[in-house]
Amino acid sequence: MKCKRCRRSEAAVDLPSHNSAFCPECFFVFFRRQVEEGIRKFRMLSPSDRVLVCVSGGKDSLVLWDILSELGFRTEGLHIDLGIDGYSARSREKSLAYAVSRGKELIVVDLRAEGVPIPAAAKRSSKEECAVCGTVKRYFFNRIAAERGFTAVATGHNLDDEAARLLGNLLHWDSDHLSRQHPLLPESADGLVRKVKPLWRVSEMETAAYGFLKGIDYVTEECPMSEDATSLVYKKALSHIEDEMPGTRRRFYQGFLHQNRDVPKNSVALDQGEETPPVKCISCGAPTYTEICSFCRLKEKVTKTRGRS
């Protein structure tokens, strides 16, 4: 099968979702316009921002700190070790070595040394494994964000991601969630940084694929604590619809976002629908609408535990 671009060229990457198939260099500059598209569409970033990408060590992350570098944009990297055994120090290594290979800077935050490794705050809390490492992370996004003045925090997250996460919102009619749902949610006066997700556009295949074609050396295994998530099932059954009806999957989240246009408020209050204006955690000054933010209040419990053992 010949490129559909160049005409010249074998094709090396299928994509029945666009009825189209690219060679190498022809693929990179479909992925690179559709980054592109995603950001200009919705506003996300201008050439003065400097970004903070957030990297796990997995494909999606590291193809995003990739391509946002090569587009131009000042970045530099934030890893969060989350201290699951094995896992988390593979995953730190990729991260790294991405860092050094590309001379770019990488900060490090160890949840052991911050007292809520993952696997001891999930156990502490009611809720799903993944949800509390959510919680966690963004905790430190903002924080780390902040504190060392980037304007924007930009995550990996693709197409795959999101319409996964719109499908579940919707069989739960999750309102407060699906008012929140967009690649954008821009800085607050209450010390919230400017999130982005640049890959919205993009599949999980179509960057694996710019990984592999790029040479980037990433984390292959999924995190051993998500091996339960619900996410995972909603992904399985779009793929399955995508199989048979190439382009569902984009259609989808697309249209949802075409129907609700208007760019949600970045907030604090995901789960409590406040409206009244935050005020700063007694103990670490992040905005919060108790007296103690949620991340405080885990790594409380945690810390109780250890103290006990």
Contents of the next structure:
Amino acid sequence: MKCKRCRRSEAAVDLPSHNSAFCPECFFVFFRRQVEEGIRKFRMLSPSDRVLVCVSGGKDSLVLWDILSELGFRTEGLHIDLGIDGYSARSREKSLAYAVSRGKELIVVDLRAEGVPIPAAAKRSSKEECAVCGTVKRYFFNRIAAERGFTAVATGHNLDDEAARLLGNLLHWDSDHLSRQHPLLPESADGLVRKVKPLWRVSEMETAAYGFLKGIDYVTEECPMSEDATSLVYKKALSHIEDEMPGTRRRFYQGFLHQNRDVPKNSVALDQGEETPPVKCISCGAPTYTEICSFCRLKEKVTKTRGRS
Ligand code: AMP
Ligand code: ZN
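The form predicted together with ligand AMP is what I want next, because the block you gave corresponds to the form predicted on its own; please supply it.
Shown next: the complete complex, the earlier chain at its head.
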């Protein structure tokens, strides 16, 4: 099949959801435009921003770093070593290798050194493992960005991630989470740095194709602690629908954003009234609605138990 854009080269990427197929060069143009449009639509980033790109070592975040650099944004990477045997070392390795190969700065936070490796933290918490990991990661994304003067935090969430999350939130009629689900959460006066998801318009398959064609080396294994994550069930369900009716996933998520035009507020906790401003955690200074923030409380639990054993 010929590329539907240049009509000369052989198509290398088939995109049924866009009723299209592109050769590598034209696919790069397509992908770049999708990301540019995603950024432009919500005015997520401007050339004066200093962007902290959160990189896990997986395809989405490394592709994100690659394309933001190509688009001319000033970026540095942040990798959180979660302290999961084997998997974390390999993820850190891929993140570092990418940074070195592109001459980019990578900040590494080691959760073992911070006293909160995820396996130990998950044991001490009543929450689901992925939820604990998410809390800890978000804490460091914001803390590092705020401490070092970054104006935006970017993560590699793609269309499949966001659509799966939307499906989960709808199935549970979770109005708090629904009201905050957005590719842009603006900076808040109480110390939260702007959060952006520039890949919200591109699918997982498109990101994978981009990474592969650009020769980006990434971790392909899934996190061993996320095997029974509910998000995978929603992703599977949506993939099934997408296979039968290409384009449904995109219409589902874009339709949601179209109906909810207001960009939500960025806040540390979901259910806090807007009238009560957060205070500073007495232990670390992060914005919180309790005296000690949830991260510091978790850290205390982990350190105490370790001290005893
Ligand atoms: P996940 O929650 O694993 O689906 O990851 C979503 C996004 O969070 C990724 O695309 C990254 O931008 C970011 N992220 C996930 N894990 C890490 C990590 N260990 N270090 C830095 N950023 C991460
Ligand atoms: Zn704290």
